[in-house]
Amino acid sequence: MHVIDAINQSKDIFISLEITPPNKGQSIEELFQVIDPLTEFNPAFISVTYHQPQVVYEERDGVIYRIPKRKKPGTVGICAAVTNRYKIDTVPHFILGGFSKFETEDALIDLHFLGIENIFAVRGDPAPGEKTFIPEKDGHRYASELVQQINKMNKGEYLEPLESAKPTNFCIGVAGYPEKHYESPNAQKDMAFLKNKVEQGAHYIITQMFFSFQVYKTFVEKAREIGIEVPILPGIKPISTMGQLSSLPRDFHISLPSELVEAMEGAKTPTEVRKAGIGYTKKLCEELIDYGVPGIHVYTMGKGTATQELLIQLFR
């Protein structure tokens, strides 16, 4: 099922999950151990992240070779395995880094042939070791350009003229940043970028993680004011350790409310810290549900135990 159909047809609040492929050399069984206990909550879909390769240079027999190495391969394979094992729709992340427009088209055709009809279109982070995003030669620079290419394929328009070309049938999701993307000069400019992605054909938006209901509410209101009408799913990350008080703002360019920080810093043991963090996240989700969001997208990292604890408190 298309994600947009799941959103529009849902009568009750639903949850969806985001997972990350295991590192190269690890077993997919480790990922199944994360997902298994979460299937109790009937996730509407599971998205799978994709990561740009790190380029390294190696000298062999006096010749220097440029070699891309990927730490977390397997996004498409994981999508196929998860769908086969759990009968749950999967959404592969599709990034710009490492792909020309023609390689993008070929990869999308492969996904189409595999029966994958949902795509999450994002620019992606700069390559490891790079401070800024550098597009491939003949590649896209902005996520809106990727959305446009996918939308054209949905109309049967490919990069070269093809006789009787069959259209694809992708549902396209894109990312939104309630506290703005860290590279945008201001929130207004960032919202204009988001609107362009929707105008190019995006069907729905999933937000970057946030920890204040008012941040999400203001973001949605600003989006509606400028004519963005597609559903905006809130992205939630259960917070459960003291280390996350510094790592989440650093890595994801977000802010944490004083209420949350003070509650976790006032806890005396790791167990109390975890209880404070997950309890705060539960309260945030309840505010979102009362506000009328169609679903909650949970960023599941590591072993997924914090996600399980959150969902148990919310729905069991």
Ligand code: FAD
Given for the second form:
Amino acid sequence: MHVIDAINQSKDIFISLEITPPNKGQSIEELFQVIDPLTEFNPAFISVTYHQPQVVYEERDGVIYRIPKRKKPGTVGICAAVTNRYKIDTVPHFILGGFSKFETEDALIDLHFLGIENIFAVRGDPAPGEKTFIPEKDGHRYASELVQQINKMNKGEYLEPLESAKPTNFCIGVAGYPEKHYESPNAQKDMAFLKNKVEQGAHYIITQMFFSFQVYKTFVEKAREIGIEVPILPGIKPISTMGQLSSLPRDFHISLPSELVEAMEGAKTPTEVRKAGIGYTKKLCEELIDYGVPGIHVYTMGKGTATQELLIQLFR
Ligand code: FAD
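Would you mind generating the form predicted together with this ligand now that we have the form predicted alone?
Now the full complex is given, and it begins with the chain already shown.
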């Protein structure tokens, strides 16, 4: 099922999950162990992140070799395996880094043939070790261009003119940033670029994680004001360790409200810290549900225990 149909047809609040491929060399069983206990909450879909390879230079016998090293391969394979095992729709994330437009087209055809009809289109983070995002030669610079390419394929328009070309049928999600994308000069500009992604054909938006209901509400209101009408699913990260008080703001360019920080800092043991963090996340989700969000998209980040605790508190 297309994610947009799952959103529009859902009568009750639904949950969806984001999972991350295991590191190269690890077993997919580890991922199944994350998902298994979460199936009781009937996720409407599971999205799988995509990771750009890190480029390293290695010297062998006096010759320098440029070697792309992918730490977390397997996004598409995981989608197929998860759908096969759990009969849950999966959404591969699709990035620009490392792909020319032509490689993108071929990869999209692979997904189409596999029967995967949902795509989450993101630019991708700068490659590990690089400060800025560097587009591939003949690749796209912004996610909106990828959305446009997918949308054209949905109309049967491929990069080269093909006779009687069959259209694809992808449902497209894109990323939105309630606290602004870190490269944007201001929130207004960022919102205008988000609107462009929707105009190019995105069917729904999933937000970057945020920790204040007011931040989400203001973001949705501003989006509606400028004519963005598609569903905006809140992305939720159950926070559970002291380390995340600095790693989440550093890695995701988000802020943590004083109420949350003080609750976690005031806790005396790691168990109490976890309780404070997940308790806060639960309250945030309840505010979102009262506000009428169609669903909650939970970032598991490869570990399901905090997600499971949150979902038990919310729904069991
Ligand atoms: P874009 O929409 O292309 O925006 C990038 C920047 O360019 C923004 O500052 C935007 O305001 C600006 N911009 C957009 N259009 C224009 C224009 N025409 N002219 C000038 N400026 C413009 N990263 C991964 O590597 N793999 C993943 O699987 C992944 N999944 C994610 C899932 C979610 C829900 C979210 C929120 C993020 C995810 N990311 C992922 C991170 C994402 O790739 C980064 O945040 C990235 O820096 C931006 O991606 P984007 O698609 O929002 O980019």
